[in-house]
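First comes one chain, alone, set out as structure tokens in the form predicted in complex with the partner chain.
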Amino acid sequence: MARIKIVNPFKRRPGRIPGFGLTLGVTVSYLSLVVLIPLLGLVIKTAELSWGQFWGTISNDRVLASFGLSVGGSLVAATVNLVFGFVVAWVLVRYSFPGRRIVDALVDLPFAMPTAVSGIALTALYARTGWLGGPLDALGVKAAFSRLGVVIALIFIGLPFVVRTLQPALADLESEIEEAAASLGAGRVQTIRRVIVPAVLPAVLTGFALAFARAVGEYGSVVFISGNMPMRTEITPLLIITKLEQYDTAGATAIAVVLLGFSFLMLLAVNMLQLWSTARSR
């Protein structure tokens, strides 16, 4: 039975934008070419390896010592990041100085510059014989070729993530509420504690996590500066890399499949937190 659309002719229907098609199809199968069919073929190749051969593979002592200092010295490097990277964020936010828009832009550089060229210029300065090394080597502190040097390393790396993140939740804080709290009698730190850190917490945690996943994953700028020794400066991706030269692909995918699946895990804990951040702002 054919059915009778009633339709209203004074209800204008706003006609359809043109292209639907065209880009959806695009986008799918460019998406499914570059991306989504390469990363499946991770998934298959390891669904090819046995239990034994995976397990035996990840917690092989070399591989949980990668592991190990990969995440530690992520979350060390994230933390230091936190902390300081919420005060450039302020002083960026809040106070003006000179020069303040050429430091801002600055903020960015580990995300410009090659991660071989950080790596390298790191090394230099962390080395015996660099700037930085020196000192620190009189003061009895390894920098460069130690996990110091792989923290080090991270925190570069991570800073923009936790500025970027943080600056327009700060920018965003109603100066009312500060005003508020401090009409109400309480003391700048007092604000700061109980008004402004709960504001922007969501923001702070996705920065953290931000900078955490990246750390994760890094490789340019950590390689040259960590020394490479395996069981205590060898960084999980590094490990990828060894077990491919030594044409022990297995070994390379069942690594790469626990860090995708950390990536992951990232992904879902930072939209999660957005979604949070959201449902609060309304």
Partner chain sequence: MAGSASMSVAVGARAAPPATRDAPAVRWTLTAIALAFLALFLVLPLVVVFAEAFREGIGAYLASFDDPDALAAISLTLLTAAVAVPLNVAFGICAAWAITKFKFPGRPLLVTLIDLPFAVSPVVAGLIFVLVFGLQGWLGPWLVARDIRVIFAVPGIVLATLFITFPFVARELIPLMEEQGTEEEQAAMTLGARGWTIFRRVTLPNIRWALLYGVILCNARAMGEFGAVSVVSGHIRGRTNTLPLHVEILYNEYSFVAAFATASLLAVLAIATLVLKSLVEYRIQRQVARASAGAAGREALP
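What I would like now is the form predicted alone, since the data block earlier showed the form predicted in complex with the partner chain; can you produce it?
No partner chains or extra molecules come along with it, only the chain itself.
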């Protein structure tokens, strides 16, 4: 006798997430409203300029100087945060000490503080009459109202991105791996270079990219401590604001598109490095 197979029409297909279509639609719609449409509007507004006008705007000496400060300062700040953020994350993950939770909470302080408050606090601290600015000035180092002040502000706002990205990766790294490397005769430097760094390299690159992308567009915490001197300490976001105040919207969007391109190129380079690192580790 042939068996009759009864199919349950209400049985869900395997591998399908309940409500996937609805959640995907909401996600795409939300991202379109918050991210894609504003970026598209930026490009459309810039397209009102001819190529000659666009090139004349972004190749202006004042604009090029601001690009050099914003992008160069962001690279320096992200590199500094990469080194010291790794140290901070390592200490918070591997060691227990009195006040550890307070230090861990202080890492998120730049997230919680309004950027304008951060800028005023840093300016007061690093000015010639400030607690740190006075000793530095005695040594001939001018912190506030200089390029150094810009880098200090960018380091301040970028550190949490590196630390919070590295912490989970370091927490997942078993200490037995380091012990095995030590038992095989590896020194501390060799263990860090050949065992720890390769294991957390994707997180390191991600933290660096996030810190750079955050710093390159920073305005509030930098505008006070920089001094805003054209050709010297003027950052690109301030120049964009200046263009908008002059009702030169197309010029402002042209500069913004170039700045956005720097961030995209950095993210693309980091993603390529992550893919290369993953393929190499296999």
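Note that the coordinates shown come from a computational prediction; the quantities given were computed from them, not determined experimentally. Positions refer to the first chain, counted from 1. In this text, rigid core is short for the largest set of C-alphas that superpose within 1.5 Å between two forms.
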Residue 175 C-alpha relocation of at least 2 Å between the two forms, rigid core basis: yes
Is it true that residue 185 shifts between the two forms by 2 Å or more at the Cα, once the core is aligned? yes
